[in-house]
Structures are given as structure tokens and as C-alpha cells.
Amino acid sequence: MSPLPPVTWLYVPGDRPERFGKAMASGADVVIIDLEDAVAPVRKDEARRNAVAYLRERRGGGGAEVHVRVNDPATDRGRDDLAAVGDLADAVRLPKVESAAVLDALTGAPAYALLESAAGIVAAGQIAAHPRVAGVALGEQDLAAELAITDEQAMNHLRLQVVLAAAAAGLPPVPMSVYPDVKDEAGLLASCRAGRALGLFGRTAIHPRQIPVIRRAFRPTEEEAARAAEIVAAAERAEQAGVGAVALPDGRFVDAPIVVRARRTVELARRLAGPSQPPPETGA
């Protein structure tokens, strides 16, 4: 079984060094450099030698991994940034990619391709099936603004079409882009919830306090826990009696796939158990 995914990715803006080490203690599954849109222009080249100078000094330090969102790759900002981090950072995050083309001279590590526009949401199934890239996002609110896209269930449908590109390409499940009020926390845990039942795993964060809410709202219930548990105790127990079908105490059976959902939310389960949530059992 493949390892789980990142639930909870941070940004960082890249001229704020003193942020990084928080951000690093935070909880995130993944920091992210950013030296992009939070940025200002003025300060972009010092946000970079920030970078280069901060995984320099981590390298090999463990912990959270550290992503770096450079600028556009088609420009030659992002080009300089792609060259001084390419060969530090677990990974890049590359903005506003609109073709497969873009990612053919990608050296280092490995590139997650964000989705930004139109162009991108078309050509999506060409861009995650690229040897380079290592997943895909959507950035939802630059998607928003070219599409004047107003309405929640228009913007499902571009999300699913990632959601198929990504599977289709054999990536990790698409995480959601970030939910801009970070007071809000009712509505970032609502939010993620929706998007989880879209296929959507795991979430940007901008601010600390929303990595708990990310968290809980990917974590299974105590029910589907138990349910998967209880999937994994009765193949584990046809594995031991040299039996193909898995019967569950109630008399119906489960596939292959069933058994492999199970053990990955059996394992999320115990990844994020809080501490009034003890991870299950699945013993026979």
C-alpha cells in the first residue's frame, strides 16, 4: 500500500524568514515556501536567497517537508527561481501551468503543477500524466476571477474534472486550495468536508490555526473507522485461512479495492486520532 498523502500544507511567504521555523512547528504535513503571489514584486529576488539559504541549513534537518512555490515558469523569474531551488527543496510547486510543454525542461525535484485557468483545467489530463509531476492543485480563486464563476456546483465540476485527471494519471488524491478567512473556522471545516466527499484529499493552509480544523475534517468518524477495521480484521483473517473471498460477520463480501480503502482509512484514523479518539483496533 502506498504511504498516505499530506493532509496539511502551509504557506509561508518567503520574505518573512523568521516565519519559517514556525511554520516547520506548526503540524503542517508540508511547508511551502512561497515567493509568489504573497510576495511583493520589489522583494521577490531576497524572498528567493531566503529560500536558498533556509534549505541549505535544513538539509537533512528532517521534520515537515519544505515545498517551494516559484513563479511563473514561463518567465525568466521563474526560471532564476526554478535554478536556485530546484535542487534544494522535496519539492517545487509550479503556478499557472497551461501545458504539458512548460514541464519538459524540469530538472530536480519533483514538480506539483497548479492549475490556475482555463487553459490548465483543459489541458489537465496531459499535465498530471507528465513524467515530471508528482501531483496537481487547483488555484481556485485566480480559476474564479478568469471564469467569472460565482456558483459552488460550477466550481465542483472543475474540481472533479481534476479529481478524474489526477486518478487517471495514477497521483495522489487532489488537496483543496486555500480558504482565504482564516477566522472562519466553521466554514473551513464545512468546506473541507464538502470537498472530501468530491474526492479532494487534504488542504493549503495560510495561517497555523486552520491546520487542527484541516484535520478533523479529513479525519474518518468513529464510524467509518470502526467500519474499515472491521474490513481489515476479516481480510487479515481470510489471509490467514488461506480463503480469497473476505466475509464480514453481517455475511456480505468485499473486494480487493474495499480491502485497500479500508486499510489507508484505517491508517488515517490512527494518523490523525485525536486525543478523544483512539485509533482503532484490527485484530482478529
Ligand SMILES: CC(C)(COP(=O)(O)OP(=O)(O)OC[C@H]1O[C@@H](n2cnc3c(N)ncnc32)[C@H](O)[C@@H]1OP(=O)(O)O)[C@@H](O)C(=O)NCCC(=O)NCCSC(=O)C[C@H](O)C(=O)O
Contents of the next structure:
Amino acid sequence: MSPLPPVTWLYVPGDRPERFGKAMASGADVVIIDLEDAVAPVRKDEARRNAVAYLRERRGGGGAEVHVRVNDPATDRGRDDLAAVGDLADAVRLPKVESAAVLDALTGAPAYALLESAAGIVAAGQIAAHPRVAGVALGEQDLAAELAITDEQAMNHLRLQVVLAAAAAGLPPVPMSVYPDVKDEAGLLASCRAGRALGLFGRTAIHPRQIPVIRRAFRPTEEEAARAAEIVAAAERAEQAGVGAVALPDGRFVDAPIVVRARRTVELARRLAGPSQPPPETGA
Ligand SMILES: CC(C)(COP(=O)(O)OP(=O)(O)OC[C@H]1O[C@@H](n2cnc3c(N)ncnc32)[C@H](O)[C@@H]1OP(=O)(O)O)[C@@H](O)C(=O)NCCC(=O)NCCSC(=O)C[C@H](O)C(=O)O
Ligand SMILES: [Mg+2]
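Provide the structure of the form predicted in complex with this ligand, given the form predicted alone shown above.
In what comes next, the whole complex appears, and the chain from above leads the way.
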């Protein structure tokens, strides 16, 4: 069974190095140092230097993966960012990818492509299938701005295109884009649950307080976890008995894809068990 992908991804602006430690202590699976839209143009050189210094210092250390969102890889600044962090970061995140061609020059760390324009969504299948791409995600703030979308159902059409492109290319499931209101925890929870029903998995956050909410949203309910455990146990009994088909005590027949899904649910429940709180702070 393939390992579960990250559930929580936290952005931290590259020009706020005093916040890097706080991001690492947030409980997020992945911390993304942003060199792109969270950083004002006049501070971009400084942000890149901060990212490089942090990555050099933490090399060999444990904890969350550290990714860097570089500037548009089709620009000189983006290419310079890639040259600076490509061999240091655990992965790079490429904004505003609109064609597979821009990915050909990539070397170094695994790359995640952000699809955040009409052209990017239209080319989602080719971008996801590029051999250098480790995953794809949506940039819904940019998409909504370009397309003037204000309706969730309309955005769901775009989300599903990316979910399909990722699955068809054999990539991990697509994490949800950021929820911009950092104080609206109920709204974030509801939005995550709606995204989960679309096949999206996990979410990028912009504030540490969003991390436990996202974990809670993607954690299977007790009922889902118990049901999944029952299916896995029945499948194991059938395997030991050399029987292919599995029937649950309530008479329901279970086939192989359901067992695979149940195993993932059991694993996810185990990984996200416990209180939905970040670990104690370890300092900035
Ligand atoms: C959104 C923020 C600007 C809010 O900042 P602020 O008002 O300063 O927050 P707080 O006062 O509530 O901070 C409380 C403490 O938490 C720490 N903190 C806050 N945010 C972070 C963070 N992201 N990482 C680490 N630590 C953080 C503060 O240091 C405070 O700590 P303390 O002083 O000890 O109490 C801010 O949260 C922020 O900048 N967030 C990240 C924004 C960002 O990176 N945006 C880029 C990604 S968005 C995107 O990708 C859109 C996409 O491209 C698209 O198109 O859709
Ligand atoms: Mg964006």
C-alpha cells in the first residue's frame, strides 16, 4: 500500500524568518516557505536568502518536510529561485504553471505544480503527466480572480478536473487550496469536508491555527474507522482461510477496492488520532 500523502501544509512568507520555527512547530506535515505572492517585490531577494540559510541550517534535521514556493518558473526570478533552493528543499512548489514545457528544465527536488489560471486547468492532464511532477494543486485565489468565479459549484468543476488529472497520472490526491479567513474555523471545517467529498485530500493553510481544524476535518469519524476496521478484519480472515470473497457479518459483500479503501481509512484514523492540537511550541 502506498504511504499516505501529507494532510496539512502550512505556508510561511519567506521574508518572515522569525516565523519559520513557529511553522515547523505547528504540527503541519509540510511547511512551505513562500517566495512568491506572500512576499513584496522589494523583499524577494531577502526572502530567497532567508530560505537558503534556513534550509542549509536544518539539513539532516527531522520534523516536517520543508518545501519552497518559488516565483513563476517561466521568469528569470523563478529560475534563479530554483537554482538557489532546488538542491536544498525537500520539494519545490511551482506557481502559475500553464504548460508542461516549463517543467522540462527542472532538476533537483521533486516539483509540485500549482494550477491557478484557465490555461493551467486546461493543460492539467499534460502537466500532471510530466515525469518531473510529484503532485498538483489548485491556486483558487488566482483562479477566482482571473475567472471572476464566486460560486462554489463553479469552482467544484475546476477542482474535479484537477482531481481527475492527478489520478489519471498516478499522482497523490490533490490537497485543497487555502481558506483565506484565518478566524473562521467553522467555515474552514465545513469547506474541508465538502472538499473531501470531491476527492480532494488534505489542505494548505496560511495560519498555524488552521492546522488542527484541517486534521480534524480529514480524520475519519469513529463510525467510519470502526466500519473500516471491520472490513479489514473480515478481509484478513478470508485471506487466512484462502477465500477470495468477503462477506461482513451483516451480509454485505466486500470487494478488493473496498478493502484497499478501508485499509487507508484505518491508517488515516491511526495517523490523525489524538487531540486536534498542535504539539507544544519549541520556540521560533
Ligand atoms: C495571514 C497572516 C498575514 C496573519 O498574520 P498575523 O495577523 O500577524 O497573525 P497573528 O497575529 O494571528 O499571528 C499569531 C501568531 O502566529 C504566528 N503566525 C501567523 N501566521 C503564521 C504562519 N503562516 N507561519 C508561522 N507562524 C505564523 C505569528 O508569528 C504569531 O506568533 P506569536 O507572535 O508567537 O504570537 C499570516 O498568518 C501569514 O502571513 N500567513 C501566510 C500567508 C502566505 O504565506 N500566503 C501565501 C500562500 S496563499 C496562496 O498560496 C494562494 C494561492 O497562490 C492561490 O492563488 O490560491
Ligand atoms: Mg496563487
